[in-house]
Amino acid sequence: MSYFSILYLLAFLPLVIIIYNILPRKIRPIILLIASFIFYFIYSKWLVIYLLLSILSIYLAGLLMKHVNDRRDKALNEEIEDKKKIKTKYKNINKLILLVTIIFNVAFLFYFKYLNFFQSIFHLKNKIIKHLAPIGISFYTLEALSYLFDIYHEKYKAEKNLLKIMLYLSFFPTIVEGPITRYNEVSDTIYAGDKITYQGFCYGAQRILYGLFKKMIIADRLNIFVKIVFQDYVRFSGPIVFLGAIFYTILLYMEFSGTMDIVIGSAEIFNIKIPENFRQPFFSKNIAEFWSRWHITLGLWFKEYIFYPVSLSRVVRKITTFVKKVFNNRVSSLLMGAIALFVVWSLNGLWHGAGYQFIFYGYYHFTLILLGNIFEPTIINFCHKLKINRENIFIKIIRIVKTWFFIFIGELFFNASSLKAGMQMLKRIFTHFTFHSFNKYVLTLGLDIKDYIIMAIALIVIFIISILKEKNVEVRDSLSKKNIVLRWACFYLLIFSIIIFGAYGDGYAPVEPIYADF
């Protein structure tokens, strides 16, 4: 049941939505959960007892560190001397707790998605047979985890509320792929129970179409010319493998935006208000932008979780002062930097996928930024010399379709189907670059005239939206202010554009949930 299905639009969520607001308000988030739990089961059936692990661990482990922080309060309250020792004495125990939590976690995680992959990388004899992980696996873990290390932090106080934590970690418009939440983010609104607003369930209703369209109408169009260049490369010319990767690039954003506009329009129809997780990624003039405005909450997590520790850590800050003493601060801070990276995207890589050219998609992604982080005060200094302006509008543009090359050979080894394949495919593009035999390709592989012509004017229609949130105009405000007719006018023509251009039926194949995998 993904969420463009039928069955999610049209009977579960209309029918949780009826059964929510019917009930007294103390009842409403058990029927959310009741709901998540369906859903999950319906996806990963049995596999839902590896959730239920998860969150009886995160809880339970929380509840701990909460105890051992009361015991330390406590103590310190009654000494009057040895202060620190006794915080080094409590600190030790949650660092123990926190890390026996993250390895019951993370060896879940593990036995999934990655036994298989490090087998082969050692060359061991016994393969585990192949066997379905239990959905959104990635998603929840790092969920999981992120409450984990906050209450270990003690940015707030472990939840007593079995409960609010089970809702947290299962709500199912988030379960299968994101936006990966924070426990203090959402804590308040979750559990609330509020009933259906009449402005909330229409700016929902809107946010879904959106989602909708952009899925329907471009992810699923493009599909089969993608899967048929991906899958036997060696026919076309380096043009064709291009066009591909351009095309899988745009599927990627429409399917996956797509279903993040789903799942923050099902969220607010329950006034529950969820992080975005895509900011207009295409208007980046560099990679490091890039990232900081695609798949938003992963950034933050990496950021958060990762990053910092790993630069503030003790070798880390060791390594970094010997070098701040022979060469300078800047370098120094390189460094510093450049570690952290090292390990963000080592992590982001094998996130996206157990596979050699996830790991080399990680990799790729951290030179663009670490040379981007070397260079960037250069190109300054050489443009300020030259008096040129890098935010004029050409120069702008220049810097943005630069960035989109960078992007779409990434995107290339990130949907190919092994390390090779991918070297293959980037090698065809630069020693296969002949136009013949283009436009017969251009035209026969899923796509014609009218296809491109529909989605030319769908990706005009969400370029003009996306220049108007990027100049923080929100959009559906907007539109609830126009004259009624103008406004249901709007609705009205995204919805039979949906219905009438939607790529479904014969000749097409509708994409797969593609982070659902992860």
Contents of the next structure:
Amino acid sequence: MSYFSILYLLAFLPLVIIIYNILPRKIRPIILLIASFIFYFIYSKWLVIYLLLSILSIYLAGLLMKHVNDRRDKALNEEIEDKKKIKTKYKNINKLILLVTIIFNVAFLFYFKYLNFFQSIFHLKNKIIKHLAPIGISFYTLEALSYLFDIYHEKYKAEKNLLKIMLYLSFFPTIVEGPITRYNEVSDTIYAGDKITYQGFCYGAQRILYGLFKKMIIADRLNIFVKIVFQDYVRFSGPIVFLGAIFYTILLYMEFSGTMDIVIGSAEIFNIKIPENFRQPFFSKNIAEFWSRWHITLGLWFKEYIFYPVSLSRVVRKITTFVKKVFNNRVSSLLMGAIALFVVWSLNGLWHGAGYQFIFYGYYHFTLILLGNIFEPTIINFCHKLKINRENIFIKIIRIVKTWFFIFIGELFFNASSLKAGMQMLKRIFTHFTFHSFNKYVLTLGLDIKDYIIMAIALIVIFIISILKEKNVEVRDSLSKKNIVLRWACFYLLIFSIIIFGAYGDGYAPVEPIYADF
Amino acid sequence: MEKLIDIFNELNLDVDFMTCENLVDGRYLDSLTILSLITELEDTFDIEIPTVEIIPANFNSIKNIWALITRLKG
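In place of the form predicted alone, the structure of the form predicted together with its partner chain is requested.
Up next: the whole complex, starting with the chain shown before.
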């Protein structure tokens, strides 16, 4: 049951909304929990057991760590032994609990996602197990780990109510593709059982429609073109292959951010605030900025739980202290960041999938960010000397377009069937750079003039909304202040544009949820 | 506080750090600058900043950073 399916939008979600709203406040979170498990069961059947095991493991580990901390506090109050010794003793116990639970959870992820890949790397002759992974395992495992780390670091208290943890990890709008939430960010609203308000419902519904608009008018329209170019790239010239990479990038953004609109909109109806996952990524002036605007919750997860702990770890500090003595503070912090970035992007690449093309994708972005970190001060100095204002609109546009180019190449590898295919596609862009037959293919690979016009109008609408968002204008707030005729006109325009111009039926193939496979 | 101001002067930020209230959220302090700042703070004030304290709220203003230093020293 995809978030874009009629079953979800016209049956499952409305039914949950009705039942949720007619029942008393105390029961409402239970309704969300039951709905979440039904949703999960429809998707993954009995693999729901693995989700339950993860939930139970972090719940028990949280309580155990809390118990250890309580005993530590008691011992500290009695002041019999040395305080530092007491702290270390109990910290070590919690470290062990943390480690065991991490291994337990990561083992499932490894088994379902990476076992086959590593067997093929090491040429193990064991039978390759073909299995379906529990849906959303990459997302809920990161959420589970964030809860464990936070409890270990005593960022907040361990949750005593098992149902709350169950709802946190299984919440149906976020379980398939995120955003990757933190327990302390959502725990208050997710279990509050607030009544559905007219405003919350309208805002949620508008957001859902906007997601459908992105996915059905643009992403689904580009799908056939992208599929043909990526599967049969040897047939096409460089510009068509490059256009395929551009179209895939647009498709991916429209599909993933459209899904996030439906996810956040669905939660908004229940008055549950879910963090944003995108912030106008195509306005980025460099790759580092792109990653602070694209899949934000994943980036923040890696920053908080990998980047800072690795860069400030003892080993890295020892290396960088030495470097600082020999060189200076800037070189040492560059190196500190580079080591941590390397670890982050190794894991980030692997998180996206078990394949060499994903590992390459990770290191590609690592290299671009590292080069940016190294040369940024030089470029700033250079511009300063030549009196070039980097904030000038034309310079900004050049920087943005340059960033697009690097993003398109990255996404080419991301969607390639293998690393070899990605390399050959990239090579083809330059070695077969001819516009011969360009027009023919542009208009025959599942897209005609009408499709291009519809997409162009839709992209202009999205571009205008993005500019408003960039200027901190909340479009829905502004719309809600307009008179009722204009409001409903916008509503109807959105609905009818999806019905009339949505790419469904003969000649189209809807995009499968891309991130659900991660 | 003077030592902290000296450290900030060395960072060459594009903002008046004395009045800025969104050093992290406004992206004036990126990850690398934060790393450099942390090592400087640790060396200068003889403190250890745990990773769990590296959150925007603690680094969004010079006042908040000073409050963090004072808390960790205490």
